[in-house]
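Presented as structure tokens, the chain that follows is alone, the form predicted on its own.
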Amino acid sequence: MPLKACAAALLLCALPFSALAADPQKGKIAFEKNGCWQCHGYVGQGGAAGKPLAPKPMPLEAFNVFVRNSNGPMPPYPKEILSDADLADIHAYLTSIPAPKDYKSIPLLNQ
């Protein structure tokens, strides 16, 4: 095998399998289906009970870690409740909003 297809392979299987298979249209769902919205916003916005997770959530692995064993006002999710393809798929979904707008680039505010 040439070295750069081996060092290929070998970056593949050092990545966590759900963080290559993170689905953001399933991560929408889960988002929503688990009352993420509630606190955080339908697009992680953020609201008076939770902090903003979009459109820069933290890195997937602090997003898990801090998902599972949250001690905060937010329960932690245990796999049982919330699987780790569902994490990982969340977490796709918040990394896919994009930024607003600055508000200089809207001409009615700039009136």
Given for the second form:
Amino acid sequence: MPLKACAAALLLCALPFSALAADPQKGKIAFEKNGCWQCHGYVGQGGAAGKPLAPKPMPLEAFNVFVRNSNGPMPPYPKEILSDADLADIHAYLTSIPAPKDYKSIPLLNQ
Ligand code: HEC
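Shown: the form predicted on its own; wanted: the form predicted together with ligand HEC:
Following is the full complex, with the preceding chain placed first.
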């Protein structure tokens, strides 16, 4: 019985933890592996075909819904192709990309 309780406690603690552990490093790899960059640019800056995704991507929930269900010019990515974990990592990667500097803070551009 103590062993069982212990295992249950471990599971309860481990579950939310793994859900939180989206990893921007892995997300960068998944972003490249799944071809998001082809339309959205290497750092999600947007390109000829795709909108900018970074900095400040839409909230994770809306992001997931869009990527899974897109029926416009972007192909939808079902779970069999792109796992929830990979998608959360991609979102974490996009969130980690810093905003570009305001041009007003660059002296050479303000002469
Ligand atoms: C074939 C080109 C293409 C690829 C590959 C692609 N996208 Fe897109 N994506 C688009 C286009 C075009 C839009 C705008 C679609 C629209 O408004 O319906 C878009 C829109 C989005 C949006 C919504 C952005 C917004 O602000 O409305 C998200 C999020 C997104 N893409 C994420 C991804 C992710 C993550 C991947 C890789 C798993 C990916 N895309 C791969 C072309 C692409």
